[in-house]
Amino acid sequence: MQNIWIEGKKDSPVFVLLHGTGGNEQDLVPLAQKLDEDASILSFLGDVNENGMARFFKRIRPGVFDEDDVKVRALAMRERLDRLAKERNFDASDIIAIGYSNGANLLAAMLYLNEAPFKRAVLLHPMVPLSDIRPKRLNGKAVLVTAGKNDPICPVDESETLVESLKQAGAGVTLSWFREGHAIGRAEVDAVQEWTQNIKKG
């Protein structure tokens, strides 16, 4: 899987970025740089091609995931992060993982499957990634979920179900609602910045 690495300053956080459907590895870099200009950045390009659009896992149709493929690719991402952490000399448990839409869904799947090495994650407009399991043993994980009240792709109840399942598994979850649809608005960026600053202090 193609990725880019931007070396930051020593003792600054490492952001791992996963774009949304049809995006690329550059999409979330400006967001990460706004959150912390000194941070290192590891940003991935999804290697699933859906009619010319890059994704991180297959789907049967919009809103319906190929859950077998989700599981395989979540495990592969865990292995990839562990390997790159050794190569780039950072602690995989100490990264801040940020995913948008399809990328957020893969991060959520890693949490559901207990394949998330990271302790902190920002899920921008995610959905419930897997219907046949619920996450377990997520104590010590901190997760920010952002959602749009008028999001045509991620219904309100979908966001609420995801958040509740993560909480029941022991994760510390913050849910932030916004008036926008599926796009990331300025207020949402500000909320992510505030959360990441607070979580780094903690």
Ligand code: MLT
Given for the second form:
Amino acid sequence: MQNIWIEGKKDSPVFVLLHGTGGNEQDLVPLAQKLDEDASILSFLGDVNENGMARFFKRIRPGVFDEDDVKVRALAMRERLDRLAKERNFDASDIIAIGYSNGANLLAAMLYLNEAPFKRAVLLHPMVPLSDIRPKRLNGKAVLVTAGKNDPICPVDESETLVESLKQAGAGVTLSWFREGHAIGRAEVDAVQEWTQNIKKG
Ligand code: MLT
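Having seen the form predicted alone, can you show the form predicted together with this ligand?
Now the full complex is given, and it begins with the chain already shown.
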């Protein structure tokens, strides 16, 4: 899977970035650089091609995922992160993983499957990634979930179901609501900044 690596300063965070459907590995780089200009950045380009749009797993139609494919690709991302952490000399558990939409859904699937090496994740407009699994043993994970009250792709009750399942599994979850739809608004960027600064200190 294609990725970009931007080497940051020693002892600064490592952000791993996963874009949304139709995006690319550059999309979330400005957000990560705004969060911490000294951070290292590892950003992926999804290798599923849906009519020319890059994604991280297959779907049957909008909102309906190919869940077997989700599982295979979540595991592959775990292995990829573990390998790249060794190659790039960082600790995979120290990553702050940030995903938007389809990328957030893959990160959520990694959490559901207990295949997330990272302890901290920012899920921007995620959905419930797998219908046949309840996540377990997520103690020690800190997750920020953002959601739009008027998001046509990710309904309000789905955000709430996702957050509830992560909490029941023991994760520390912050849910931030915004008025907008599926796009990442300015207030949302501010909320991500505040959350990442607080967990860096914690
Ligand atoms: C997905 O397919 O992962 C979700 O529907 C979000 C998106 O459209 O990317």
